[in-house]
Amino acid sequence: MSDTKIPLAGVIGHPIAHSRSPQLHAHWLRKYAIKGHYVPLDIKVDNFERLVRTLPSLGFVGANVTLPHKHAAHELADIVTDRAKLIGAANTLIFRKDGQIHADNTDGYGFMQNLLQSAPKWNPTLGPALVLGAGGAARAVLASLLDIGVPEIFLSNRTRERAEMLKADFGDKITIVDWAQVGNAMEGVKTIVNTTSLGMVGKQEMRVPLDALAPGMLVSDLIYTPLQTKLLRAATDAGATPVDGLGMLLHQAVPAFERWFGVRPEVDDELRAAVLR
């Protein structure tokens, strides 16, 4: 009998019982015949730094981390990627050989690939861009579309502050807008990201004027739950190109999975199949 280790990873939340990230791995493992396991961790916040620091004695070569644990992920780490820093949070632990912890997030890197897999037409620097939302996950997009060269972004969030401190933070490219001036501020742009909850299933619906929506805009939503959003809907009736947010799902969890198991994974219309089943 063979005393190597079968390699262990999963997801970290409270709660994740939803998380289709075990669908998503499970598929990789088999399709790639890893010997090899990932499961949800529901673990509460009051525990987390004691049980995650427990994992790589019982297997684990790391793990996801999801709400409300990514700032926590972040801080108890002994490496932390120039990226997780400047999102404030890790979505991706390492668990080293040598004992350490190293940090990643990696939504900036799914979300803009989601973009350039689903829109391969898209050329973010013809025009500028609107944000929606000044969570972690705005904080990812911000860094992305500020990286590969959109000239200037519309940032709106239903609290001003939360959004004038990214904008503190990401410098003068960022304009902040008043909420109930979103549908103005559609006007003219040629990318749109809803990053908020508002469209997903169980969470208010997105209430904002859409009729500036028009052909030649890419509208993405990080929502997945449901699929075809609202703001999805209406890109579509007008002409412009949507894209729903399971692509980032799927691509952030692409670097993790690299360097969890060896094997660089391939992100395709068979793997998406198996995370909607």
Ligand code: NAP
Second form
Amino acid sequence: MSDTKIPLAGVIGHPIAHSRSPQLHAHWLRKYAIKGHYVPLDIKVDNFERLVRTLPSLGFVGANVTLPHKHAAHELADIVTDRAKLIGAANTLIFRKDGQIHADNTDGYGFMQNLLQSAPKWNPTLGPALVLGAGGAARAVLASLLDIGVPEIFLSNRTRERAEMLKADFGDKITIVDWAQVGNAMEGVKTIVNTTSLGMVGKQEMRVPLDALAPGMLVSDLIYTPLQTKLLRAATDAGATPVDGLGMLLHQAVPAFERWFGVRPEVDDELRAAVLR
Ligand code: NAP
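Next block: the form predicted together with the named molecule, after the form predicted on its own:
So here's everything in the complex, that chain up top.
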């Protein structure tokens, strides 16, 4: 791309109207006075690869990718980062000047940066963690919890086989807990993370017993619609530290924005307010 062109980026999904990424990136583009645009791109599964390959010629420097395309984005890329390989899915594409497509997954980075910023006193190495869910987001969460030194992770999923696949990939520090026992598994853990879609607007409410939540625990929910889930309300009532999912969305966008537009952006209250507006 010639330097005189205005750089474009966007988020590809189907559906995509609900995405908050356009407000997020628009805020940073304004804040750093960058002449660029970030747009939502509603692309169906059958058209994904063909349309992605046309984007660089239209002036796109990259794109975020969300459901249902995260696996396909990982598959079509020429270069895939180790963390995207581990997760088997990409949420960020970079269209390089040499024509190659570079795929990354910044969900785990966003998840961990959010916890570190929101709960600076949290020490994840002091006790086990419990992770609910075994989908793509759970993979990113497991990788980053192990990376920061969590000694043991209890993993529970409605469909046990999916949890077993994750244990096979992530190893001996993972102990599988039956979904019916998830309430008991909360006892004595340092960190709890919900990566299921339970509690999200339009999905089922979380019905697992929450009476073992206690002070000293960090409780994180990846869901951000609503911002205050039943799990997070119960955590607050129990004196635990709640961390909502919006911060993960904000932080996962940092490496992508930096690669596309050349400025490392800040995650602050102003950004949060802009995205919530
Ligand atoms: P996914 O691959 O579809 O996984 C969905 C998970 O939810 C699976 O573990 C699934 O269990 C579980 N689940 C769904 N319905 C359930 C029910 N009725 N009872 C018990 N478990 C149920 O999705 P994903 O990509 O991992 O995303 C999971 C959630 O994280 C979504 O809500 C997504 O919006 C959120 N997320 C947030 C961020 C952020 O930036 N904050 C980033 C990524 C994802 P089964 O295996 O049994 O189906």
